[in-house]
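Okay, so here's just one chain, in C-alpha cells, the form predicted alone.
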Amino acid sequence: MTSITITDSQIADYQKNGALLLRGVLTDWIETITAGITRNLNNPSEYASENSVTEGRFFDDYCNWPNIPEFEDVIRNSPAAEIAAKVMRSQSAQIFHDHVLVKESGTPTPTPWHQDSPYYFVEGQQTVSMWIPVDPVKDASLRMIAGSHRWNKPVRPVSWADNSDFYEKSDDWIEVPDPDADPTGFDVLEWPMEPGDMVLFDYRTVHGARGNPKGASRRVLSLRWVGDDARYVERSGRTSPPYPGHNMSAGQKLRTDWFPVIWDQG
C-alpha cells in the first residue's frame, strides 16, 4: 500500500470546510473501481434505486464491498483508509459502506441539496465520506456548503421520491436550503474533477449536484468512514442504509464484523 502525504494545512481546509479536494490520489485505482462500478450494475442488490428521472438514467446502489471484489480491494489496499484517518485526525478508519452513483448523459434530474448524517445511524466529529468519479466531471460535479457541518441544527431529512419527512416531523431541523435562490448567503465548492481525484466531506456538510449534461456519463463510487468518536445513535424510523439485525445499542462503537477497521495507527 503506498502511503499519501496529506498537508497540515489540508486537514485544516477539511475541518474548517467540511470538504476538500485532492487531486489525483486515487489514479492508479480507478481501472479497478470502473470495473466494480460495472459489476454493481450488471449486478444490483437488494438496494439499488432507479431513481425517478425525465429523461436519461439516475441509479444508485450501496453497501456491496463484501460481495464486490473490486471494491474490497480499493478499501483494504488502497490508500483510501488512511486519507480518512487524516483528514478525521483519528487514530483509526473503520469503513461505514460503500456508494454507487451514476448518472447517464442527459439525465438532467439534479441530485437534491442534503446532509448525509441525519438518515445515517451513526454520529461522531470524526467522519468522511469520499466521492470518487472514474469519468471527467465538469457541469455535474459534487456541490458542498462550507461550514455547513458546524450549523447549529441539522437539515430536515426528506424523501427524495416526493420531499416527504424521511422521519416523524421535528423541531430539530432547518428547512432544506437552496443556494442557488440565494447564491451570495452561501459558500458553495464546487470542482471540476478527472479520474483519480476525490472530494472528501463530513457526514454533515449539506451538499448536492446538477443534472448530467449531454456528452458522458458520470459514474462514481462513494466510500463513507467513520473515525474513533463514532456512536451508533438511535433514529426515530427506518435508516439510509437501513443494516437490519444490527442488534447495536445506543451509543456502541459500531460493530467491526460488519464495519471492519482499515486503518489503524494504535
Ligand SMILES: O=C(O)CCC(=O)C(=O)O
Given for the second form:
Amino acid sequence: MTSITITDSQIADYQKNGALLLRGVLTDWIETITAGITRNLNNPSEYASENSVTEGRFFDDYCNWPNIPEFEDVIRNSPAAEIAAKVMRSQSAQIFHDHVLVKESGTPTPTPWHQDSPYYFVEGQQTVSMWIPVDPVKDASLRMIAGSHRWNKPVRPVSWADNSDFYEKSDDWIEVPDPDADPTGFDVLEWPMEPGDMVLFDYRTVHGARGNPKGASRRVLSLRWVGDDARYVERSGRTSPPYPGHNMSAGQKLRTDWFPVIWDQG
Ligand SMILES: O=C(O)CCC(=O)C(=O)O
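What I would like now is the form predicted in complex with the ligand, since the data block earlier showed the form predicted alone; can you produce it?
And the full complex, kicking off with our chain again.
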C-alpha cells in the first residue's frame, strides 16, 4: 500500500472547519467501490431504505462491509484508514461502518441538514466520515457548515421521514439550522467532485445535500471511522445504526471484533 501525503495545513483545515476535500486519493479504488455499491443495491440489507418523497430514487443502506468483499477490500487495503488517522490526529483508525447513499438522476429529495453524532452510540473529538462519490457530482455534492463541529450544543436529531424527534426525550438540542434561509449566517463548504476525490467531515459537522437533477446518478460510499479517544455512549433510544446485541457499556472503546482497528501506529 502506498503512503498518502496529507499536509499539516490540510490537517489544520480539517481540525478548524470539521471538513476537508482531498482530490484524487482513491482514484485507483473507484472500480472496486463501484462494484461494491452495485452489489449493495442488488442485495439490500434489513437497514436499506428508500427516501425519495416524490420522483426518482434516494436509496441508503449501511453496515454491510462484512458481506461486501469490495468494501472490505477498500477498508483494509486502500489508503482510507491512514488518511482517517492522519486527519483525526489519532494513532489509530477503527472502522465504525460503511454507508451507501444513491440519489438517482432526477431525484429532487434533499438530504436534510443534520449532524451524524447524535444518532450514533459513539462520541469523541477524533471522528471522521469519508464521503466518496463514484460519479462526478456538482449540484448534489455534500454541503457542510464550517466550524459546526465546535458548536456548544448538538442539533436536534429528527426522523428524516417526518421531522419528528428521533429520541423521545429531546431537550438538550438546538434547532436544525437553515443556511439557505440565512446565507450570511453560515459558512457553507461544498465542492464539485470527481471520482477518486473524497470529502472528510467530523461526526459533529452539520451537513446536508440538495436533490440530484436529471443527468447522472450520484452514487456514494461513505466510510465512518473513529480514533483513539472515541468511546461508547448511551442514548435515550434506538441509535442509527443500532447494532443489536453489541453488549458495550458507557465509556468503553468500540469492540474490536465488530469494529476492527485498521490503522495503528501506537
Ligand atoms: O449523501 C447524502 O446525501 C448525505 C450524506 C450524509 O448525510 C452522510 O454521509 O452522513
